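Here you get one chain, nothing else, as structure tokens; it is the form predicted on its own.
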Amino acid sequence: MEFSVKKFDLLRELQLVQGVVERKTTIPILSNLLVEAKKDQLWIAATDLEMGIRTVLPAKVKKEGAGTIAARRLFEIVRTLPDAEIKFKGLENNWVELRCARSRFKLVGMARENFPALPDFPHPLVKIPAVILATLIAKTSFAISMEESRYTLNGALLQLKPDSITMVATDGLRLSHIETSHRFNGLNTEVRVLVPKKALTEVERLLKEVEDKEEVQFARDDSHLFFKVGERLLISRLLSGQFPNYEAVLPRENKSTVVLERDQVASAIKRADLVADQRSHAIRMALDKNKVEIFASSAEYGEAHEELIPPKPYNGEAMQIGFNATYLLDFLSAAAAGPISFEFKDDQTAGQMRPLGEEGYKYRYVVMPMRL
């Protein structure tokens, strides 16, 4: 194996694969990248057995071949090298020589035969516009449960229909749901899959590298999900199990409504949270006809009081309701700037929030209240 690549091209791909590489593992090969020089390209692959990534960049290949190199070490070396051509050469006992300008390294490798095989990309089910998929992930992934025991909540539900796409995530205390219309050519049935949180994070990273007009080829087999973005392919194990019947918890009787500007209410909640209990992050919203008040207090820090005047009067009965400030701020950070509709039934029932300026998307956020 002998080839050369441009530093910028290599560094960009190495950055993209770092999130997939297994850092803490009892299987040493999973800390390595598989590099394969073929024709005029260098293929790079990484896997942690739950997820894999395969990417490619232009290369001047003098001698075709393959080997494995420690992923983190290679990344750290390459990003400190000067902006010049980097030359690689395979040596005996799986070592790899790296040269760039006046720098020279010999890196310990492992036999490429030990590297786990990644499944091949099957025929794609649909092509999803990159801008749509990026939007769906950004507006739901924060609500995914971090508790490993709640296996089916450790990912988001991706729901594809012939004329729409939906993503839903919940941790049992809050639920984020977004839907938009899009015609999928060749799709004649509904497809529902659970996408792990880590896979969504890596897909989002890939989408930042492409233009909005690009499309993501999506496919699945019996045990894997595939997201192909240009020449880059992300492979993830499919989460098994049954996602909760989220439609049953979507509020239908929240008729008490107040509209507030996103930036104003987010700023008020952030300030109140500074003196809230830092374990519960509990705040209290008091709703009256012509104002919304936000309170927070803790024995350790003191008290906070914020007052907001909505552009239109609150149309329900006066009430007070408690929420986790972090849960509200997660949603407000993801929502588009502009008016947010806060919708309630009573102080014991989940509240619903909807941004009114999300053009082309139906976005709602449901959060359980806290006992005051």
Second form
Amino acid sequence: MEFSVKKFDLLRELQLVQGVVERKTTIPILSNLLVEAKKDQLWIAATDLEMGIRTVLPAKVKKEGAGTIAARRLFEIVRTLPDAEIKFKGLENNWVELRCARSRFKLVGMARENFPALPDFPHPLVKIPAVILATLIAKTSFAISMEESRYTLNGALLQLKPDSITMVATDGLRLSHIETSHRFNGLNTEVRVLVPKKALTEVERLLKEVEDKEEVQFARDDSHLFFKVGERLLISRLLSGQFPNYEAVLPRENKSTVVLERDQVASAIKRADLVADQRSHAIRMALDKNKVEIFASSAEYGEAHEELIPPKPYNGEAMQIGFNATYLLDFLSAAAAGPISFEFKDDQTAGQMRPLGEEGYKYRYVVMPMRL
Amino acid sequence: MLAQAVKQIAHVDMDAFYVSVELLYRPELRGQPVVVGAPGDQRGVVAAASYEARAFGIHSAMPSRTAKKLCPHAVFLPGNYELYEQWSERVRTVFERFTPVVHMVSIDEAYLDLTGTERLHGTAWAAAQKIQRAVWEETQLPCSIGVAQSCVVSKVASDLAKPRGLLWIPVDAEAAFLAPLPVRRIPGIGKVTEKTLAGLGVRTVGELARVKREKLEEVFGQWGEALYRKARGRDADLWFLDEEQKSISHERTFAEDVGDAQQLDATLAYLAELVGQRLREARLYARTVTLKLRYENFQTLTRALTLNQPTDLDVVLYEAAARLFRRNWNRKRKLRLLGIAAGQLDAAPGQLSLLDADRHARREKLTAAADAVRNRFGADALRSAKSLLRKPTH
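Follow the form predicted on its own with the form predicted together with the partner chain, if you could.
In what comes next, the whole complex appears, and the chain from above leads the way.
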């Protein structure tokens, strides 16, 4: 194996694969990247057995071949090298030589045969516009549960229908749901898959590297999901198990509504949260015909009182309802700027929030109150 | 500097607790030397001795064989720790009628903060008399109580009052009370400290109080600061007298080490019920659940997890504890102790659950119904089937 690549080409790809490299060192080969020089390209692969990533960059290949190199080390070295051509050469015992300008390294490698094989990309199921997928992820993934014990909530539900796409995420306390119409050619049934949070994070990273109009090729086999973004391929293990029947908890009778400007309500909540109990982040919303008040208090920091005047009167019975400020802020920073509709039934049942300025998307956020 | 409020602390120490409980069931042994612990012809130690047995020089932690030699006709009982805990629990509920701030330091000993209860119970002295009487009337168990302005002095006082005594040390009498006592009387001062102090020519608390703080710190480091305070009848720390209760916990030491998974699981269910009941009594909701495991060799491990939603429900506490248990118990090793603590307590249930709202409501109803039965017919009237799988030890 002998090839050379441009520093920045390589650095960009190394950066993109770092998230997939195994952090623990229980299986040493997983801390390594597989590099393969073929024709005039360099292929790079990484996996932590939960996910895999394959990417490619232009290379001048003198001698085809493959090897493995410690991922983190290589990234740190390349990052600080001068902006010049980097030459690689396979040595005895799986070592790899790296030369760039006046730097020269000999790096310990491991036999490429030990590197786990990544599944091949099957026939794509659908093509999803990059901008749609990025929007879906950005507006839901924050609601995914971090609790390991509820593993079916450790991912988002992706639902593809012939003419729509939906993503739903919940941690059992709040739920984020977004849907948009899109005609998927060649799809005539419904596809429901659970995408792990880690995979979404990596796909999001890959999406940032491509144009909005680019299309992501999505595929699956019995145990994997595949997202092909340009030439880069992210493979994730499929989250098995049943996503909860979320339709059952979507509010249907939240008739008491008030519309507030996103920026105003978000900054009022942010300020109130500063003096709220820092463990529970409990705030209280008091809804009255012509004003919405937000209260917070804690023994450590004191009290806050914010007052908002809605453009149109609140149409329900006066009521007070408690929320975790963090949950509201998560949503408000994901929602588009402009008016947000707050919809309630009573102080014991889930509230619903919908941004009215979200163009082309049906986006709603359902959050359970706190009993204070 | 802010003036410190005057505290009124009662230290209640149950007299020969294990033996006293045994005597409730075997009144024919009253007046005899009774020892709870390993049999007199076997390896093991004395856990408790009746005052009659103590007259022969028997004391706790003494090898049972030695005890047998000192008093060949003493009655040796194997001990039933579960039963002792049940009685300890009953005693605690009596304490809690007098003050919300009860700190059980062990199964048979508690500090009660009586500060501010004067209107309800009269002076701390009067309250102590009422407590001692109430404990006796409701459990037939004797106790001794020391009342003072600090934990240190109240403990020394209850110790000197034993058995069945009451001792009140008014604030201006503290120094005079402590001065003639040997330093070993001060809680926390053991053989080692005693010896070091003797090297400094200090044998009594009064002598200790005359040693400069710098000198004590020089010799004992941080412990010197604590000694300096203790010698003056002041507490080194008052952490458990915080207004807010930090956690509610129950633990169980097995009479014999247990390695049976079902038995341990049943114990967890039982402990979760005890913790849950106390949470509900106190109207508190826990955000964290901590599991405590102690192996045969005394290696102790505590593991905690944070709940999605604060709870006061037995079943939720049990599920969390059981999960921690599955993850952390080394099945090859037997356990001598299991414990569950509920922490990060809040006065409101806080965040409600979206997906489990119905199930949660059903569980709340079930628990409320079970509590109603228990309030009427006693704590053991209704238990979960799981917790009933525990092997009886009496």
